[in-house]
Amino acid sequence: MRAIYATRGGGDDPLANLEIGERPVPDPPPGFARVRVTASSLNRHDLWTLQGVTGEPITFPRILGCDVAGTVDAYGPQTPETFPPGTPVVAHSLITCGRCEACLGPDETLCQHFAILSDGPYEGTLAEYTLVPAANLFLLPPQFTDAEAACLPTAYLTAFRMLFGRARVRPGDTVLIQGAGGGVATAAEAIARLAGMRVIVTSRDATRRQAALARGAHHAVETGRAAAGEILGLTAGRGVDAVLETVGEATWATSLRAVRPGGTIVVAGATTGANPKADLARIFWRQLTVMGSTMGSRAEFAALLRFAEVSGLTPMVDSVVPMDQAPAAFRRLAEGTALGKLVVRIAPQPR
């Protein structure tokens, strides 16, 4: 089968580690299903793998990709059929042990053996076939194309959990989303608006700010030293109820200053650096909550699909490219020039 994979990790030009070529068709083990992939979206996790930064040790070559939409192809031995072969599906990307205290409790994302597709021992989804735990399969929502559905498992689930599972914001709350235009940021922006929240976004790029306003964001603020003051002015000095932070060092001081006393900052990334000045005095004096967030549970993924159905959520797709053009899409992901999600077309969507 054809696949997009990393030959190694690290080096001066990590994108040079990217290859497109033949890999063996995988046989599903017990508990797994084989999916014939039609679409897979790119995530920053793929860049990390090319850089040699992984959550679990991996072996190379490694097929990249965390997100998949496609059709059920086959099941492993002694595996009940979640859906009949040929059924269009989208897959939850997170894989856990299923036995530890976290897995048996309300939040399996805290499993010590947490991994996602393309991490640890698992190959990724940027291939003609991929293996997924059968329990992770969900019917492809009929309102979505497969390219749109392929955006949901990582970026949109991350945003959904940040808003509702971690910040626990409600309709009428004001949310600050740092880094307008990125995959998680555009997902959070759309979900928050549809849930009745007031949305403020930031970006250093005027085009991205204007695009966010055109999509329905209530305010768009230029990133920089004056950003926090402008956001406080927009909230009559109160500050926002929650900040969704994926940028890191470049926006951290704004996040701390723009959130209201008792508010929450949810961190799910740090693309500009992971070690900003903590400013602990501000955190304890204003009684701020700073919490991390990673991906989301199977139950949260099901809730995201229900939310999409009732709200009319449509994932924002920057472009859909064939496999041969994947290197250029990876380059755009690394440069941060995409507006929304980049999707790779693996096979035609079934009618």
Ligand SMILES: NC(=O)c1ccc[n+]([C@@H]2O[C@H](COP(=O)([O-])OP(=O)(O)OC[C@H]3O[C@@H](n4cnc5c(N)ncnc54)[C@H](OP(=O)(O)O)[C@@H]3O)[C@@H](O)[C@H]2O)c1
The other form holds:
Amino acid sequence: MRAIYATRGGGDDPLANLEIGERPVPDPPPGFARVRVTASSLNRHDLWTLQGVTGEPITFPRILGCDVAGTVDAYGPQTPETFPPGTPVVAHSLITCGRCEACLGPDETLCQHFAILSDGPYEGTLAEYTLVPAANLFLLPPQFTDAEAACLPTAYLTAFRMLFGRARVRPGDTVLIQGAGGGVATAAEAIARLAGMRVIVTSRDATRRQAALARGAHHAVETGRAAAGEILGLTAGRGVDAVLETVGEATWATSLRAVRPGGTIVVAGATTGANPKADLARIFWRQLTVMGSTMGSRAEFAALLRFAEVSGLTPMVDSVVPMDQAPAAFRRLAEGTALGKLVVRIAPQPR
Ligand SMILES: NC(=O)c1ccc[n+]([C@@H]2O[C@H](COP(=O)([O-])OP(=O)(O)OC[C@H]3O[C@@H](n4cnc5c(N)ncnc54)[C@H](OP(=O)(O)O)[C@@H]3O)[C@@H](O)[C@H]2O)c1
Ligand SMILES: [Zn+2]
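Since we've got the form predicted on its own here, give me the form predicted together with this ligand too.
Full assembly next; the chain just shown is listed first.
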């Protein structure tokens, strides 16, 4: 089968590790389903893999991609069929052990053996076929194209959990979303707006700030030293209730200064570096909560799909490119010029 994979991780030019070629069609083991992939979206995670930065040690070549929409193709031995073969599906991309205390409790994202597709021992989704736990399959929401659905499992689920599972914001609250162009940031912006929050985004780029305002963000502020003061001005000096932080070092100081006393900063990424000045005095004096967030549980994925159905949420797709143009899409992801999600078309849409 054709696949997009990393030949190795690291080196001076990580994008040179990207290759498109033939890989064997995988056989599903017990508990797994094989999905015939039609659309898969790119994430910063794929760039980390090309850079050799992985949560668990991985072997190469490694098929990239965490997100998949497609049709059910086959099941492993002794695996109850979640949906009949041929059914259009989207997959929750988290794989957990199912046996540990976390898995048996309410939040399996805390599993010690947690992995996402393309991580640890699991191949990714940028291929004609991919394997996912049968229990991770969900019906492709009928209101979405497969390309839109392929945006949900990583970026949209991460944003959904940051807002509701972690920050626990409510309608009427003000949230600051750092970065107006990234996959998680555009997802958070759309979800927060539809859930009745006041949304402030930051971006380095004037066009991206304008686009955010046109989509319905209440305010768009230029990233940089003056941002915190501007945000305090927009909130009558009070500060925002919650900050969604995925940019890291470039925006951390603004996050700490723009949040209200007692407010929350949820961190799910650090694209520009993971070690900003912590400013502990500010954290304790203003009684801030800083919390991490990663992906989301199966129940949160189901809740996201329900939210999308009732709210009219539509994932923001920058573009859908054929497999042979994936290297250019990876370059755009690395340069940060995409607006929303980059999707790779693997096979024609199922319906
Ligand atoms: N924990 C999880 O489960 C999880 C899930 C998904 C993603 N992530 C992580 O979250 C981060 C975001 O990923 P993503 O795919 O949404 O997008 P991304 O391509 O990493 O971009 C994120 C944002 O960073 C901003 N940015 C990039 N370079 C910058 C710089 N030098 N200065 C200021 N801002 C800069 C961009 O904003 P502007 O260009 O608009 O300024 C963009 O909106 C990544 O680090 C990723 O690994 C984590
Ligand atoms: Zn577990």
